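The chain below stands alone and is given in structure tokens; this is the form predicted alone.
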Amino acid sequence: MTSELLQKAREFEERYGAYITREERPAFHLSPRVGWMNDPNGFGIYKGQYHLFYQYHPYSTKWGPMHWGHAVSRDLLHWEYLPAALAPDRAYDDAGCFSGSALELEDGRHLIMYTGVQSHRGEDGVRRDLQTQCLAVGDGIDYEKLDRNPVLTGEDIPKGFNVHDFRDPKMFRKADGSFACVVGCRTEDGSGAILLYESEDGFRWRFVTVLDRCWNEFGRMWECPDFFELGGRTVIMTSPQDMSAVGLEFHNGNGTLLLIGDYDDATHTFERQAVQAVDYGLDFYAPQTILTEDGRRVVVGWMQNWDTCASQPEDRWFGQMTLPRELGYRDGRVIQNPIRELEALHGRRVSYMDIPVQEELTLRGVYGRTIDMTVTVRPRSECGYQSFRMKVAAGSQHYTSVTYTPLTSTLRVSRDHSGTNRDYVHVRECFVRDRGGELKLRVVLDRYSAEIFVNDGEQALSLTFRTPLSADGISFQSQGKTVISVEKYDIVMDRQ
């Protein structure tokens, strides 16, 4: 039965979401039906469709009591809104239905596992909400929470670990058909860990082991974990809070990590061998993956950052997801590229080969705010060049820039001039592999965002901006002599 709180949310989003036109939204990135969006939840396949839920506060464009919004797609690019799936309507989740995951059961039901947050104030007057793991089952539209919730509590975590930071279960199926899930938790030293649980039926869960822990090396609390095989390796993906920068690999604040290693299922031990950032841009957090029916590992993240959540009073929606990306493993690194379904939306093509660049240059037909563009840069002489800069979403007063400096092998993105009047982080840098000054950039623009894929996916950098849509110019400039090749496609959404 739909609760009063959930029905209220559904009626609100149905009424006020109708006022937001398609032109106000990103064209092919999922945004909330109305109000606020953060973490992707329950990303998966159910009855032949992709389902993507999301942390949701329909009533404002600020974070509030968390609901679950809901959308479906057949290609991960065209999204149809469904009614909100969860509301904080039980005693064990009255402070919010936090992040979680979903799986299809053999009997055709859709199983959701999420973190229920219960309001709790200690004897000292300090609020420390209790976090437990809860279940709901449904038919892809309506979901019923289990009477015996919560199914994982403080009694199911190791001694000394903190039930006030125990959240974000990610379920998956094991090779034998049984269930497992990973959950983030804070440890006795105040930093994060990833806990592993298993179940025969998806409803009764038991603690197995601590897969990995932070030891205060990579931030503090580890949120939104995921656990999967990729290219013969085992990967734990997580989003640490309060990280300190490590060179240009990890930045200050909230980031995303890939812990790459090997897992022995017989002994339940994970041996970490490498650590890598997921995204090197300004706006990326809390990613979640699925395994598609054709065997691809696909990831989607929240294309925002907790330190840059500056919605404006006139906003009717805030937050969006990244473009879904295919993950791979190459030369000891996890790589990522746009899902191949994007190519089905390619419209008008403009192509240039070996164009000399020095002074600022524009090319006929190379413009737009919903495009998929690949730019290859090469030095024009043995002396090389000092820097190369590309501007996108450019107008008389606005632009977002991407700058490459071959001497230091660094790539810099900046939205200083993108039209934002808030004093938050606008610049990020990362190292890229030195290829003698040659650089390949694939840039996907969707109205209010840019996602940049470097050298066939070795790095990805995501950022959002508020630039007026009339600023659709693109230009190229170099200090020293370069040549560029450009292939640009308009994205046409009525193609499927």
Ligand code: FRU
The other form holds:
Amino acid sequence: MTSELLQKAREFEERYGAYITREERPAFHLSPRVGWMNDPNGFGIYKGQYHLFYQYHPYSTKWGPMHWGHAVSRDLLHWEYLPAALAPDRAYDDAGCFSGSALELEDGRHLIMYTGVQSHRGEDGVRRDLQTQCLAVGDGIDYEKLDRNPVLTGEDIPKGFNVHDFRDPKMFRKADGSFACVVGCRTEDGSGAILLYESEDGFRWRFVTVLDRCWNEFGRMWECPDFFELGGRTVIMTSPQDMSAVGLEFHNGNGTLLLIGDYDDATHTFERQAVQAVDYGLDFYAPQTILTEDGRRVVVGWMQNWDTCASQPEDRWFGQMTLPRELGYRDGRVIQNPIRELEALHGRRVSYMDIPVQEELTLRGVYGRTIDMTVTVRPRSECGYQSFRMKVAAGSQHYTSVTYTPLTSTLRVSRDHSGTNRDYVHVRECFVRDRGGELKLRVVLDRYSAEIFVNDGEQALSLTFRTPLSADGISFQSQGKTVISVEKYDIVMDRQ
Ligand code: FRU
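Swap state to the form predicted in complex with the ligand from the form predicted alone:
Let's see the whole complex now, leading with the same chain.
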């Protein structure tokens, strides 16, 4: 039965979502049907289609009582909206249906596990909501919350752990077909931990172990965990709150981590050996992965960050997902590249080989705001060069820049001049591997965002901007002499 609250949200999104034209939105990145979007939820395959739900507040472009928005796709690039799937309509989730995941069951039903947030005030009058894990089953459109919700509560967490921060269950199937899930929690010392639960049928769950703990080293609360195998290793992916910068590797605030190690399923022990950020740009948080039918581990993140949210009164939607990316494991690091499905959308190709660059230059045909472009940079002489800069989404007043400095081997993105009038972080820098001044940048632009993949996926940097679409220029410049090759494709959405 669709509750009144869910019905209201469905009617609202259908009515007001219709005012948002396709041109006002990103072309191939999922944005909310109307209103506000944060984390990707329930990312998976159901009845042969990709489903992507999202944290959703249809009624405004600000965060509010969380619903789940819903979209489907056959190629992870063309998305079609479905009616909102969940609304905060029960006592145990009256303050919101927070993030979670979904799986297809053998009997054809779609199982959702999400965090129910129940409003609660402590004896001192301070609001301390309770978080539990809840289930809903459905047919890909309508979902019924279980009568016996919640299924994981304060009873199911280790002593001293905190039921006010117990959220974001990510379910997966084990090799033997049984179910498991990871959930973020806060420990006695206030920092995060990842809890592992198992289940035979997806409905009755038991606590297994604490997979890893933050010990206040990488931020505090660990949100939105994921747990998967990649290239023979096991990876925990999580999004810590309150991180502090460590050199250029992490940045302040809400970050993203890959904890790379080995997992022994017999003893349920995860041994962490390396830690890496997921994305080095400005807008990336709360990612979730799936395993595609052809065996690719694909990640999608919220292309925003809690400290970069600044919707304007005139906005009809706010928030978007990143491009889905294929994860790989190379030389001890996780790498990521755009899903190969993007190549099927390649339209007109423009390419240049070995163009000398020094003064700022543009190349005929190299422009656009929905493009997939690869630029290879090399030094033109033995003495190398001081810096190389590329501007995208450039017009007479606007641009977003990417600058490489070989001496320090750092790449810097800046949207200072992208047309923003808000005073939040606009610049970020990361180390890239020193290749003697050689650099390969793949830049995917989609109207209001840029995603930059460095040296075949060694780093990814995502950022959004509000630059007017008329600013579609691209230019190249170097201090010192470089030579570049460029291959650019327009992205064409309507070919299917
Ligand atoms: C992460 C997060 C999650 C939570 C959701 C609420 O961005 O804080 O931990 O489930 O957003 O919208």
